[in-house]
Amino acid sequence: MTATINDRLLGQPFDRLDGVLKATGAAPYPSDVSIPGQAHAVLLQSPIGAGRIRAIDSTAAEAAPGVVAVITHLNSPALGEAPMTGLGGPPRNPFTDDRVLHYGQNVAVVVAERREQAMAAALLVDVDYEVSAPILDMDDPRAAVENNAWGLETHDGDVEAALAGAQVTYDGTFRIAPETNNPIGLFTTVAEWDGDRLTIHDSTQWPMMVRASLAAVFGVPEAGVRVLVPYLGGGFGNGLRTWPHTILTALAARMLGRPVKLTLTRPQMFTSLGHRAQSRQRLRLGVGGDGRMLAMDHDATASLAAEETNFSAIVIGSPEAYATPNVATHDRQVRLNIPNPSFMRAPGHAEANFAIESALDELSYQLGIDPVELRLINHADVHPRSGLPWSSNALRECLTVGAEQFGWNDRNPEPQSMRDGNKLIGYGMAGVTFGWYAAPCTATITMDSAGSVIVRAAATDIGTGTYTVAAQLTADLLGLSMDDVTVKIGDSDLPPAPQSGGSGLAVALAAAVQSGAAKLIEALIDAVGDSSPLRGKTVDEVVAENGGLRLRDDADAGETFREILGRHGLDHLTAEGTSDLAAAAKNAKMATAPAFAARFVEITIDEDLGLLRVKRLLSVVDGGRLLNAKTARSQIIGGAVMGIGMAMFEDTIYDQDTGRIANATFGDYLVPVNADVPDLDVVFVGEPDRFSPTGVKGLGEVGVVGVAAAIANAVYHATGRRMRSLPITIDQLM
C-alpha cells in the first residue's frame, strides 16, 4: 500500500518555507533563547596540548561580581557514559580526570549572571599545569595506531597479482590538511531542569541522539530528556555529537537548580567541536592498455584525538567508485593529542574521491585517453562487489551531459597549451559516486476538520530545506496546497527521526511521510458511510486532490476531507507512517543507488604571482526524483562553495610544540567568499530510483565530492604539475 506521488507540486521550485523568517531574523536559532533567571557559562580551556592538572585556584574567581559557580574536575559529580550510536562512540565526559589530553579542552566553567561577568571571571582561575610533549605527528613512534577499528576491510580478487600483471600500474600518495568545520552559527546550549526532566536547546543536527546520550549521562529517563532546535545555524556534521559543552550546561543547570546558557566563542567552535581529519592515502592501481582498471589498492591513514572513538572510514566507498574486479582497501587512525576529529560534509567520500580522481586524471594522460572516456571505460554497470543491478545509476549520463555543456571537447588537452595573456588556463574533471545511506524514520500526519493537517517528527532543518520539501511531498500526496500543510520538527518529544546527516534523512522522511500519508488515506476510507463512493475501496483506488478524495476511474465520484471528517463529527485523524530503508535493503534484489555526479571546472593561475582562480564549475548530478528544485540546486552549489574550500584555501593549523590552533578565528582560517565564487551551474540528470519508495536520493553532501580532483586536475592541465596535496597553496604554483 503506498500514497500516489502525483508530481503536481513535487520537484517544483517553492521558496523556503521558513525563508522570510531566517531574512527578517525571526527564526528562533538556539542562541537567540532566553529563559527566565537563566544564568551564563563560559568554558576555560587548556593551553597546553598534554599533561595534567596539578591545581586549581577559583577563589578569585568564585568571589568576582556575578558568579555564582565555577565547576572543574575536582566538584563535579560522577557522570554516566553515552550510548554508542550508529556512527560511533561519544566524545570523552568532560572533567573525568585531572589529565589533558589536547589544547582547548575544558578544564573549568564558569557561571555568572552575565556572560560578561563570567568571562571576566574566568580569566581569574589560577590552573597549575604539568606539562607533556603533545603529539602532533601522524608518524611520531609514540602514537597509538588503530587498524581497521570498524571491520571496514575489503580484500576482492588478489590485488598484488593483478597490480604485477598490469601493463600500466600508478603509484601515488595523497595529503590533505584538517579542516574545521566553521558553521556561521555559534554553537548554543541552554539547560532548565525540572525535578529530573531536563529541556535543552541546543545546536545538534540528531535531537534523538542527544536525548539518550543525556539521558545516559545524567541517569534520568530518556522519555525525560527533551531536546528542541526548530532552526540550526548551520553543521556539515559537527551537530552529530553531543560534544562536552552541552553536558558541562546542563551539569551546571542541575547543579545550580536554575537554567544556563553557553555560547561558544568562535576560537572555541575549533577546539570543543570535531573538524575534518588529518589524512594521507596510498592509492595503487592496475590499468591495462585499453584502459580498464584491473586492481586497486588503497590505503588510508587519518587523525583520531588520543582517547576518543569517531567513526572515520575514509576508503569505505572505493570498492563501489569503479568496476575494479580486484580491490583491496585498508583504513587505520592514529591517534593525537589534537581535538576529536569528527564528521565534515561527505566524511571520507570528499578524501577518497581526490586520490582516485586524481590518479585517473593522470593516467588519462599516460594512456593517452581522454578523461571523461577513461571513466566512462570503467563505469560500473552493476554494483562492483554484489553484481547486483543498480536501482538507478545516471553516471553516464552526469559524464556525456557535462562533458557536452561544458564544452569539454574544445579545449586543446595538451598541459600548459591554453592562456590568456599572462594566465594560465586550465580544464578538469571528476566522475562522483556516494554513499547510500538512510536511517529508520517516523512520521505522523494529523488532519483536521477543516481538511489541513501537521506533519510531526523529531528531524531537524539545518539550512537544506526540510521544512519545504515535507510539506511539498505532503501536499502533493494529499492533493493539498502548500497553506494547508504545517511541518513541526526540531522536538525530540516528536516521533523518532534519524540525523540530519549521511545525505539520509530526506530519503527517510519522505518514505515515512509517504506510508504515513497512504494509512490517513486508508483511514479516511473506512471513515466514510455506507452510502459513499469511497466505501470499501483501496488506497491505490482512490486519488487525493483537490482537498479530497476520489475513485481513480470516475472524477465525479468522491468526497472533501471536510465532508468525510464533518459527517462522522471526527475533529480530527491521525496516521503514523514508518520507514526502514536500511532493513528493506537486504533483501533487496538490487544495489540500493548513491547519488552520482560529474564536475567539470575551468581556471586561470596567473603565472608570475601563482595566483589560483576558478572561472566556472559545472555539477551534473543524478539526484533521483527532486523533492524541490530550488533547494536541490542550493545543496549543490553550497557543497561545492564547500569543496572550492577544500581545494584552495582551509587548513587548521596545528603548532607543532603545544597543539594550539594557531589560526582559530575567522580572520585567519581562509574559507571562500564571493570573490572566490565563480558562476556555478548545476544541472540535474536521472530518473527516480527504484529502490527509494519516494524515488529520491540524497543530495546533502554529494556537492562537495569530486570538487577538490576536478580543480588538482585543471591545475595540472594548465601548468604540468600534479597536486597531490591540499589545499592547493601559491608556493605549490610559483
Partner chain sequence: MAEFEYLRPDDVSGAVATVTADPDAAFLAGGTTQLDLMLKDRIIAPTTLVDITRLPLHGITGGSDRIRVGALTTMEELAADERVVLHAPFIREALLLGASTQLRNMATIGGNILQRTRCRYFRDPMVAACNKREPGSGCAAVTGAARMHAILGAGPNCIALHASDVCVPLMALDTVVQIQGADGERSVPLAEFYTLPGDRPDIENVLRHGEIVTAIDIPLLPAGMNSGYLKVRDRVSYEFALTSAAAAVWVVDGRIADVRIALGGVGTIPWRAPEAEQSLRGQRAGTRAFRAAAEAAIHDTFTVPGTQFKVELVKRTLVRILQTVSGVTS
Second form
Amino acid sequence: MTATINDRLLGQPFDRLDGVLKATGAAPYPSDVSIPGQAHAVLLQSPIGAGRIRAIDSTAAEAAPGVVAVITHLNSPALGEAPMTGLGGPPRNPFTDDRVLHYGQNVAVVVAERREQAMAAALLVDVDYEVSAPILDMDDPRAAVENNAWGLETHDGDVEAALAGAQVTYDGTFRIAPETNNPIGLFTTVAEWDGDRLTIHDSTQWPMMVRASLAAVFGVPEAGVRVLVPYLGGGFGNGLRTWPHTILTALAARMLGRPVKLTLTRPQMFTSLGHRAQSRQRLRLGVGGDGRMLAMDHDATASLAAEETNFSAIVIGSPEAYATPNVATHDRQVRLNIPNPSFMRAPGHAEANFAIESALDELSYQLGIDPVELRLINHADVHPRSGLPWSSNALRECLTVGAEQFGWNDRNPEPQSMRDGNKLIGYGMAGVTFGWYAAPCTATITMDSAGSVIVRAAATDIGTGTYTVAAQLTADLLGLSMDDVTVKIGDSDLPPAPQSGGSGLAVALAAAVQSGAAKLIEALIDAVGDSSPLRGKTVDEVVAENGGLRLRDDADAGETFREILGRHGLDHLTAEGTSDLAAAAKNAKMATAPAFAARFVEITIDEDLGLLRVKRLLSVVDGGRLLNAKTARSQIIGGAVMGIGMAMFEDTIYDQDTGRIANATFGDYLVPVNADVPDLDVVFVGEPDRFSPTGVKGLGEVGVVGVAAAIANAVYHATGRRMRSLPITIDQLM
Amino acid sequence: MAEFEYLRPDDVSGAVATVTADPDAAFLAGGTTQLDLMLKDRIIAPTTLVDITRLPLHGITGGSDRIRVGALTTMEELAADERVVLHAPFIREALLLGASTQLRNMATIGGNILQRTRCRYFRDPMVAACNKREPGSGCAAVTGAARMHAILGAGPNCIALHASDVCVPLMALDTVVQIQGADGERSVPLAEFYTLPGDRPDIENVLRHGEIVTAIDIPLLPAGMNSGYLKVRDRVSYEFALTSAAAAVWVVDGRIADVRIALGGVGTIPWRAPEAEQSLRGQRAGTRAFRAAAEAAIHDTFTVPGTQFKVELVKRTLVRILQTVSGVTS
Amino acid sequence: MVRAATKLGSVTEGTVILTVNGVQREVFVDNQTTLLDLLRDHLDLTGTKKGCDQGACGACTVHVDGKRIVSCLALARQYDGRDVTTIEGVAAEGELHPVQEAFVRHDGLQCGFCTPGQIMSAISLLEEGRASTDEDIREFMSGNLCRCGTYPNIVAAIRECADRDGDR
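I have the form predicted on its own already, so could you send the form predicted together with its partner chain?
Full complex below, order starting with the chain above.
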C-alpha cells in the first residue's frame, strides 16, 4: 500500500524554497550564530608532522587580555569514545596524549572574550616539541599498510588465467593527488551546555551522528544533545564525521560553563577536516578481439592517517562497472603522518572511474573500436556479479543519446587531427556507474485543521535541495499546493534521518515521506464519519487531490482534509513514515541500480603554452525519477565543476620535511572559477527505478564521476599524449 | 596578532614625518597586501598604521605622451583611463588580468608596485626558514613545493616572485617612481627601484623607511606601436601568472623599428628584457627572430624542480605575445 | 612568530561612523577589526559571509560608495564616513532586487553560502557594464568562488538581467 505519486508537482522545476532566504543573506549558517555570553575559541595547531609534546607553557597566554582558558591535553578531562557509524569509525579523539601524528593537529584551544584576543593569545602558547621524521610518501617502506580493511575485495573467477588468455591486455598505473573539499562555508561550532544537556550548532551533514558522538564522548544522555544545522555552507563529505574541533568546542563550553564559538580558518579547513585521499591504482584488463572485457584486476592504494580508520576504498564500485566475468579487486591503504583523509564527493568511485575509463579509451585505440561502442559492447545487461536484473538501467541510452547530442561521430577520431589555429581540439568521453547508499530514515507528516502539513526529519539540506524536494513530494502525494507544506530539517530532535552523503538521503527520505503520506491518508480515512464515501476504503482506493481525498473511481465522492479534521475537532493529525532500503535490498530479487551517466567533453589545448580549457561538457544521466528537474540539473552541473577541478587544478601539497600543507589558502589551492566553466549541458534519461519506492536514485555525487577521465581522454585525442595522473597541468602539456 | 595604533594624518608631509620617526610604523593604503600580512598571515606587526588613503595622491594627469598617476589611484581607475586605453592598452590588459574587480577597486597603484611576494613560505609564520623575513634563516621554498616562484634574479637564498601584472608593462615603459621623504622628493626609474634579493632578500627596493611613493610617471607609447600583455596560468582567471610577457612593437615595412619587452611570473622583481629588445631591433618581424629574442632574454636562471618548466614556458609566452602584437605569426 | 608590544599610551581602538544600508551607524571597534567583522559581529548583519578571510573567495563582497570590495581586507577604521551597502540593503522593502530574483529563478545558488557575495558582485558587474558577453560575465565574476559549482546558473541569471536592461 503506497501513496500515489501523481507527477503533478513532483519533478517540476520549482525554485528552491530556501532560495529567497539565501539570496537575501537571511539563511542562518552555523557561523552566523551568536549566543549571548559566548566566549570565542581558536585552535593552536602543531607545526610539526610527527613527534611528541615535551611541555606546554601557557602562562603568558592565560595572562593575556580577555583570555578565559587555555585547554590542552594536560588539563582536559578524559573523553569517551564516539561510536562506530554506518560510514566507519570516528576520528581519533583530540588531546588523547602527548603525541603529534600530523601537521596541523590540535594542540591547544585558547578561549577568550573576543576572537581577536584568543588569536593573539594563541601566539603566546609556548609548546616544546620533540620532533620525529614524519612519513609522508606512500612508497616509504616504513609506512604501515592496511589490506582489505572493509573486507570488500572481490575475487570472482580466474583473473590471471583470463588475462593470460586474452588477445589484448592492458596494464596501467594511475595517480591522483589528494584533494581538499573546501566548502566555502567555514566549519563552525557553537556549543552551550545546561547541566548535562548540550545544544550545539555545528557544520555537519549528519546531525544524528554528531548527537550520538557527543553523547558518548561526554558521557551524557543522547536525548539531551541537540544538534542544529538548518543551513550548511557546503560539505561535499566534510560533514560526515564529528571532527575534533567540534568536540573541543563542546569541551571548552563544558569546562567553562558558558557558550563557546569556534570557526575554523581557511588554512584549518585543510587540516581539521577530511579530504580526498591521495591514490595510486594499477589496472589490468584482458580483452578479446571483439572488445569484450574478459578480466579486470584493479589494485588500489590510498593514503590513510597514522591512527585513523577512514579507509578510502577506491575499488568499491569497480566490480559492477562492466560485464566482466573475471574480476579481482585489491583494496589497500598506507598510513602517513597527514590530516585524516575522509570523504569527498563520490569517494573511491571518482578515482576508480578515472582509471577504468582511461583504460577503456586506450583500448579503444588499440582495438580500433569507437570508445562509445566499446562501452556498449561491455555493457552489463544484468548485475555482473550477482546476475540479477537491474532495478533500472539506462546506461545504453546515456551513451547513445550523449553521442548523438554531442556530435561524437562528427569528430576525426585520429589523435592530433583536429585544430583551430594554435589550439589542438580534443573530444573525450567516459561512462559512469555510481552506486548510492541509503540508510534507514524516518519522517513525520503533521496535518493541521486547515489542511496544511509540516514534514519533519533530522535530515539536512547541504545545497542539494532537500527542503524543496521534500515539500514537492509531500504536496504531490497529499494533493496539496507547495504553499501548504512546511519542511523542518536540520535538527537532531526531529525524527531520525540519515546523513546527506552517499547520495542516499533523497532516496531514503523520499521513501519515508511516501510511507508517512500513506499512513496519514490511512489515518484520515479512519477519521471519516459513517456517512462518508471514504468510509472503510483503503489508501489504494482513494486519491489525494485539491486538499482532500476522493474515491479513485468517483471524482465527486470525497471530502476535504479540513472537513475530515474539523468534524472530529482535531487540531492536527500526525503520521510517521519509515524507510530501510538497505534491508529491503536483501530480499529485492533484483540488483539495486546505481545512477548511470555518460560524459562527453570537448577541450582545447594551446599547443605552445599548454593551456587546457574545457569548451563543452555534456552529461547524460540516469538518476531514476527526478524530484525537481531544476535542482537535479544543478547537482549534475555542480559535480561537473568539481570534476573539472579534479582533472585540472586540485592538489593538496605536503612539504616533505614537515607535512605542512604548502598551499592551504584559496590563493594557492586552485578550485575552478567562473571563467573556467562553459555552459554545461545536462540531459536526463531513464525511468523511475523499480526498487527505490519513489523511483528516485541518488544524484548528489554522480555529477563529479567521469569528468576527469573524459577530459584526460580528450587530452589524448588532442595531443596523442596519455595522462595517467591528476591534475593535468600546463607543465605536463606544454 | 599585535594591537596597533591607527592614525590618519592630514597631509603627506605629516604622514611621512610620523612613519619616519617611528621604526615600527607603516603606511596603510588599499590594505590588500598590508592587512593580509598583518591580520591574516601575521608575519608583520607594525605598532602604528598610518592611513594615507585620504591624502591628495589620487588621480591621473598628463596627455597622450605621458601621464602621472597618483599613488592612490586604484587599479580599476587606471584601467579605465582613456589615455591608457588609447596609448598603452597593455597596461589596461595587465591590470584587468590581475586579481578580481573587488580587489582592483581597493588596491592602489602605489601598493601594487610595493606588493609583497605571494610565496607561501614567506607568508606563513610557522615556517622558520625565510631569508626575506629573517635574513640568514634560510629559504624553505628552495627545497619545498615551489611552483609560483621566480627563476630570474633568484638564487638559493630566495626564489620569491614579484607577482604584479601591471608592473610588467610599467617596466617596459620606463616608468618613473616619484618618492617623498622627510628630506624631500626624488625620482627613481622603476628599473632602478627594485633590488635583487642577493644576500638580503628582506630589502626589496630603494625606498627608505618613512618614504612614500606619491606617484608614478608613465611615458605612453608613440602612435604606431602596438602593445599587448599575455598571462599564462592554470585557471582562465583569478590566479597569479605562471609566466607573462608585456610587449610593445613598432613594425615598419616588416622590420622591427622599436620594441619594449618585460616579463612577469618569472622574476624576483618585474623583469625588463633588454637583450631581447636589442636582438629584435632592426630585425625582420617573424617567429625566428622572436624565438631568438626569447633565447636572449632568458639566461642565468635559477630553478628548482617545480619551476624548471618556466624556463621554456616564458620563452614561448614571449614569442606568442610578439606574434600577437606584430601580427606576424610565421 | 611575530610578537610586538604595543607602545605605552597608544590608542588601539576607536569609533567609526559610517552609513550602512542607508542608516548612519556609530560603532566602537578595536583597530584590528575588519569591515567584515564590524558588519557581522557589531551590527549583526550576517548576510555578508566569511569564506577565507584573505580576499580570495569573494564571499564577503559589499559595496562601498557604489563599488564592490572584499570587506575582509578592509580595516573598519579606514571606512569611517563611507557609504556601505550589504546584501541586506539591496532590496526595496518587501521585494527582491532583480538580481536576487534572477539568482533564485535560475538556481544560481546551492548551499547558498557564497550567494550574498555573488549577488553583490553581480549587481556591480551590471553597473560596470561588464555583462555584454557571457565571456565578460564569467571573467568579471571570477573573484567569487562557488564550490557547489553553480557558475553556469549564475551566468544565466546575470545574462537575463543584462538582457532585460538592454545591456547586451
